[in-house]
Each structure stands twice: as C-alpha cells, then as structure tokens.
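The chain below stands alone and is given as structure tokens, in the form predicted alone.
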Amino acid sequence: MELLAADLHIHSVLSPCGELSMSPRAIVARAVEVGIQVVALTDHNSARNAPALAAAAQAAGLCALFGLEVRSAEEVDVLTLFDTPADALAYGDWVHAALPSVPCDPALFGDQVVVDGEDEILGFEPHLLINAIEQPLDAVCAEARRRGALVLLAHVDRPANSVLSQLGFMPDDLPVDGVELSRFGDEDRLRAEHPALGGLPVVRFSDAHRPGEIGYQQTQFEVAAAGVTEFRAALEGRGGRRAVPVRRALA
C-alpha cells in the first residue's frame, strides 16, 4: 500500500471558467511542485483535453485520471472519473449529445481551448460547455457508473449547482461513490444538517481554475495503486484501504 495525495477536480483551458494559464502541462508542473501524486482533469461537460493530460502526466511521471464535471438537467454538478482518456472521451460523446446547441461567446466566457501535451492549440470547442445537459441526474450518474467511472457529487455544500441546492435532498439509491466538499464546507455540520448524506464518503479537491489553487484541498488515498477500482475501495474502507480528505493542505 502507498499513500497518494490526489487532486481530482481541476479545470483546464477547455472550461470557460478556467484561466488560459491552465494548460494540462502547466497543471502537471504545478501538481509536481506541490507534491500532488495523482491529478484529474474535470472540465465542464467535456474530456477533449484528456489526451493532453495523459501525455503531460506521462512525461512528468505523474499518475492521472480523466474525467468530466457534468451538469445535469437539474443543474447539479457531478464529477465522473475514468482510468483512461478513451473511456472519458467516449462518455464525453454521450454528454455532448445532450448538450444544448448554444454557441460560446468568447467575449463573455473566454475561449474553450483544446490543446496537446505540448500546449499547442488543436482547436476550440464551439458549444458553451457550462450549460446543463438534457439528461437527468440519475441518468448522468448511472451512465457514468455503467462505463466504469468513479462518480462523486461535486461541492455538495455550495449554494448553487449542488445536489442540496438544486434538489434540497439526497435522492434514494443514486449511484454515487461519495460527495465532495468545497473549501468552505464543514463535514460535521454537513452530516448534522443532512443526515441522508451520513453514509456517503467525503472527499476534498481543489476545484482549481488557476494554477495556484491546485492541491489547496486534496484527498489522500491509501491504496495499492492509483485508479478507479482502488479509489472506490478506499472510499468504502475495504481491504485496509482508506481515503482521508485534507482541508487547506497548502498555505
């Protein structure tokens, strides 16, 4: 077993809210600098920069997962994490098919940039990625799980785009592996106010939109290797594996 510091909620230049400094190569360099051993890209409703992350991470000797932050029809954000770029891209195709055909106005939202592992621009995503897709929350989670993803409800304590803000409750039998807290979230208060979340594992990631935020929050996984199966076992506390969320991990 080894203890791996992971930040699995990071936005790149592909997300309309991500800074242009957030290329996959820059993300990897910052992760190495602050001692993060596993990263994941979770751009809004797209995994088109997953191949670039794979190339950059391999060059730096860093472990990576590949994901999307999907916004369901109810405007609930969900982290979906895969072991390979191909799996993330395939699920991304399913998500994109349900994305409203609304063009991205760069003057309002900035460019949604697709790059390679050397930061060369390959193109631009024309559809605005921040929108809710035309698939309900249960379908978003179920389809991701069917394809082998680790599924986490994003920033559940936030007053917008969380399962609690949008629905006001935790649906029964929603196929998720855990819930993520934002940097403002308090785990004890969350469980006291929302007992329905009491049995779900909690993680913390940075939700980084600029390089200095990477690793600010992280989760340490004690596992045999980095990957979806091992991380799920750690969240469930199986086989001596464990997951420890770390708030304010960096100054």
Given for the second form:
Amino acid sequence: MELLAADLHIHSVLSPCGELSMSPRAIVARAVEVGIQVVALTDHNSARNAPALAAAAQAAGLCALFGLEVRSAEEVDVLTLFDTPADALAYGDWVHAALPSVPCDPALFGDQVVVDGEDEILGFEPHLLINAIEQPLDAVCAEARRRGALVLLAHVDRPANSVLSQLGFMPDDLPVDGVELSRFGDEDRLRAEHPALGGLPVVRFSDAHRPGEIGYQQTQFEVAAAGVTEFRAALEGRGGRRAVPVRRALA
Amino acid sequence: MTVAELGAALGLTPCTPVSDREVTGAIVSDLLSDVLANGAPDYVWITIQTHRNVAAVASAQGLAAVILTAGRAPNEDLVSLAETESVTVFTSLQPTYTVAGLLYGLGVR
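Moving from the form predicted alone, what structure would you give for the form predicted together with its partner chain?
Shown next: the complete complex, the earlier chain at its head.
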C-alpha cells in the first residue's frame, strides 16, 4: 500500500472558464511541484484534452486519470473519471451527442482550446461546453458507471450546478461513488443537513481553473496503485484501503 | 416599453446603467441551458441565478435586461460583465412569480 495525493478535478484550456495558462503540460508541472501524485483533467462536457494529459503525464512520470465534468439536463455537475484516455473520449462522444449546438462566443465565455502534450494548439471546440447536455442526472451517472468510470457529484455544497442546488435533495438511488466538497464546504454540516447522503464518502479536489489552485484541496488515497478500481475500494474502505480528504490554505 | 420604463414601473433596483432598449418579450428560467435554447433578442430574463454566466448567456442571446428576484444579489463578476456587455441588471425583493405577473400585466407578452 502507498499513500497517493490526488487532485482529480482540474480544468484545462478546453474549459471556457479555464485560464489559457492551464495546458495539460503546465498542469502536470504544477502538480509535481506541489506534491500531487495523481491528476485528472475534468473539462466541462469534453475529454478532448485527455490525450494531451496522457502524453504530458507520461513524460513527467506522473499518474493520471482522464475525466469529464458533465453538466446534466438539471444543470448538476458530475465528475466522471476513467483509467484511459480512450474510455474518457468514448464517453465524451456519448456526452457530445447530447450537447446542444450552441456556439461558444470566446469573448463572453472564454476560449475552448484543444492542445497536445507539448502545448501546441490542435483546434478549438466550437460548441459551448458549459451548456447542459440533454441527458438527465441518473443517465449521466449510469452511463459513466457502465463504461467503468468513478462517478462523483461535484461541489455538492455550492449554490449553483450542484445536486443540492438544482434538486434540493440527495436522491437515494443515484449510482455514484461519492460527493465532492468545495473549499467552502463542511462535512459535518453537510451530513447533518442531508442525512440522505448516508454512507456516501466525501472527497475534496481543487476544481482548479488556474495553476496556483492545483492541489490546495486534494484527497489522499491509501491504495495498492492509482486507478478507478483501487480508488473506489478506498472510498468504500475495503481491503485496508482508505481515502482522506484534505483542505489546505489557498496559496 | 423600454428597460428604463419597466424598471421604474416595477420599482426595481438597478445594479448596472439602465438602458433605453425596447423590450420585446420575457423569459422566466433558472436553467441557463433553457435560456440559451429559448431566449430571444431584447427579452427580459427573470431568474434567481446570480453568477457570472448569467451575464454571458444574456449577452449571447442579445437580452435587454435581467431581473434577479427574491432579494438575491448579483456576484461582482456578473455585474462587471453585464456592464461591459451593456445588459441592464436589476434586483427585486419580490419572488419570480410576482415579478413575472406584474411584467405580464404591464403588457410584456
């Protein structure tokens, strides 16, 4: 067993809200600098920068997962994390098929840049990625799970785009592995207000949109190796594995 | 009816400079994706959402004004983007239903 510091909620230049400095290579460099051992890209409704992360992480000897932050029809954000870029891209195709064809005006929303592992620009995603896809929350979660993803409800304490802000309650039958807290969130208060969370584990990740935010929230996984199966076991506390959410001061 | 006339008639509190744009209709929604699909130029949008993307969506759809209801205050970045994009943002202490009813009564259909 080893203790791995993971930040699995990071936005790259592909997210309109992500800073242009957030290339996968820069994300990997910053993660190494702050002691993060496992990173994941979770751009809004797209995994098109997953291959770039794979290349950049491999070059730096860093472990990576490949994800999307999907916005359901109810405008609930869901983190879906896969072991391989191919799995993330395939699920991304399913997401893209349900994404409305609304163009992204970069002046209003920001650029949506597809890059490679060397920071070379490959193109721009034309459709507005922060739009909601035309699939309900339960389908978003179930389809990701069916394809082998670790599924986490994002920033559940936030007043917008969280399951609690959009639905007002925690459904008891969602196929998810846990819930993420933002830096404003308090686990004891959350559980007191929403007993329906039951035994669902809590994680913390940075939701970084700029390099300085990477790793200031993280979850430390005591596991045999990095990966969806091991992380799920850690969240469930099986086989001597465990997960510990950590919140640090923002630099 | 212009944005300025509408604001005065409903007793709304402006958060940005108030325009004289002519209002052609209205939409009530708290889902940004709904406004992206069904908003139209020179509409007024009534919502409880208060974050930056409200201004981005309003501008993208060419809306004339946004009314934030139920006493909700806009985030600072919503106000600054709305000013840049010349979208008037008002707040109201009244709930969405009441604001929409009053607007309808004023002839915005």
